[in-house]
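In the form predicted alone, a lone chain appears below as structure tokens.
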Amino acid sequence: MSSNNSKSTTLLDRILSIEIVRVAERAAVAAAMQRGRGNEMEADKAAVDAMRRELSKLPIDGTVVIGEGERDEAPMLFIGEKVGNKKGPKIDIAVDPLEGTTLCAKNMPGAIATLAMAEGGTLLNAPDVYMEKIAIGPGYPKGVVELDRPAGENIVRLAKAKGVKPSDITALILDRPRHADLIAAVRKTGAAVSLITDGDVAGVIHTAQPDTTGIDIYLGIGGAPEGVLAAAALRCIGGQMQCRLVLDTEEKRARARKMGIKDPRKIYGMEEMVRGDCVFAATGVTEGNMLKGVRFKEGYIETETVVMRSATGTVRWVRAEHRQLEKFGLD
């Protein structure tokens, strides 16, 4: 291992245990601070702008590679921006400061500020559009699932991998107009369907765990950055995702290949787009299945954060009271 990915590597152990829950704990309570008032935007801006003021303090020559969006529509954290101090080594950052701005805005569950970390180059930098995604969980043969097979087909073939009938068999689809042929797909074969209105990195993780939260597979179409982040999840507690760029018109295609992307059609497994050591940190804003919400008490504040690393499988659930409130804007 040369120096500089040794140096990566032990940025890395220190990132899991402090720096990456304090940067994902700032924009969570941020966020918090908004919720129930009904404005997306003002929730987001106030999570992009305190990851922003964290990231800025690490150790680090980081590069947003998954972000807000390009630099011409998001003023911050955007992709190709440059965090930190500049004074350690290269880290690649893919970044949603907040999941679910709309259950936010109206203080409904799952709602989480998340962000990933890697060595420099490791992580999948693409354009902030749409990307299809199909995700299981760990202890099942590799292509089991595959991206480009029907739905239905999916669901039989994992059925058969669990040992169970297709109608024991729960999909997790974000509740949108554009999949209505997959959830109908998904129905006719037996299978339950579990929608949701938002928040499909939560849905994704969901997978791993389906004993405890009853979810599956991932199957549909949403944002690029939130697949980046899942994958980065995915990568520390074991898995399959596959997933594929929607790149629809040429304005796309153009911007994905100023990223270097030469194959618009490219399936990319999750090793593909999470190549290297990493680390995943989430904290709940709003209660949640996965997190429970910031709490604001009499003198502090909770926290619920998990925090995850690839190379040592390596899951912790940090649950913090923060009582200089000073540090978030209050006192």
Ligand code: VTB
Second form
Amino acid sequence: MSSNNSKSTTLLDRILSIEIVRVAERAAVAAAMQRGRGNEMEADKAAVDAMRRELSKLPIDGTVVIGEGERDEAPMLFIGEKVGNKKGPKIDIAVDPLEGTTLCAKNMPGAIATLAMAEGGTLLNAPDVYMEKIAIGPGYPKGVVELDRPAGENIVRLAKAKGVKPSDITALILDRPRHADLIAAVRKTGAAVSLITDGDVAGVIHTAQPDTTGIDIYLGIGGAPEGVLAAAALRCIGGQMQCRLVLDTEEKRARARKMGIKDPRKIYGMEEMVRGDCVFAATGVTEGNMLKGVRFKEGYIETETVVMRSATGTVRWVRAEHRQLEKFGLD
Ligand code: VTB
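Having seen the form predicted alone, I'd like the form predicted in complex with this ligand now, please.
Starting with the chain above, the whole complex follows.
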């Protein structure tokens, strides 16, 4: 799907950037029907089923490289699963049909349905483990922040590069006990910490537009699948990201080895997690800062999706009204 590839792949890439919207929308609507019902599993399953149904219609020979977990644990959209009608080119697919299952089950802000597609063999095949992450938006010199530098130093360097005081910087961090030291180190510089309960794909994306979101940097440990999806988005809109898989047991290291990861301590830059051009989409499930949630109106369903294409850096906001309600299992 890269811009320097043949015309047909560019065309496919352009078509996929519309098709991917449909896939995300369907998953979001299915999940939204489960909003606030307190059942994370049901909400996730609804999103997975819908996403899989839509993916199967695409003219691609697709492989899920970031999915619901390895084969034994997830019946659908598992890592390695083939999707699409197999008639088109080889495409890597990263999915998180419901990012923020808890947010959806509790009808709290920020649940999204999200996926990314790229040329076959270009997305990091990461196991479903934790990942250390650091991300900032575009416009900074390369290396201004580094995963292995102390958090406080990163904040001070970022502030300097932005031309502001550390106290003018806001970091976004998942609210977890494992981040207590990290949060303290960031606050010690005078910077503010914005905490989220879930949803670090959107969290990373927030760093790309600090003027709008108020977020300058994303820090901390979240899921690896979410990390690769966030890297795909950031690749489209610009920014820097560094990540490292948390492979703290022999079992996890063995799983990673099977997926081709030789160095368990490797730090991946954004371009190593997404090695070519990609398309990324996310549809709001519940209301959120980034995206409106699904709205069930009289006679139609409204969705809001953001779709990004790295070949051109285009970001489209698609507000859709769906009237064929039977397609969503509603009449
Ligand atoms: C994050 C967050 C997700 O998982 O990746 C997080 O973005 C990491 O796992 O929305 P823990 O919840 O175990 O900390 C989610 O919260 C859920 O997938």
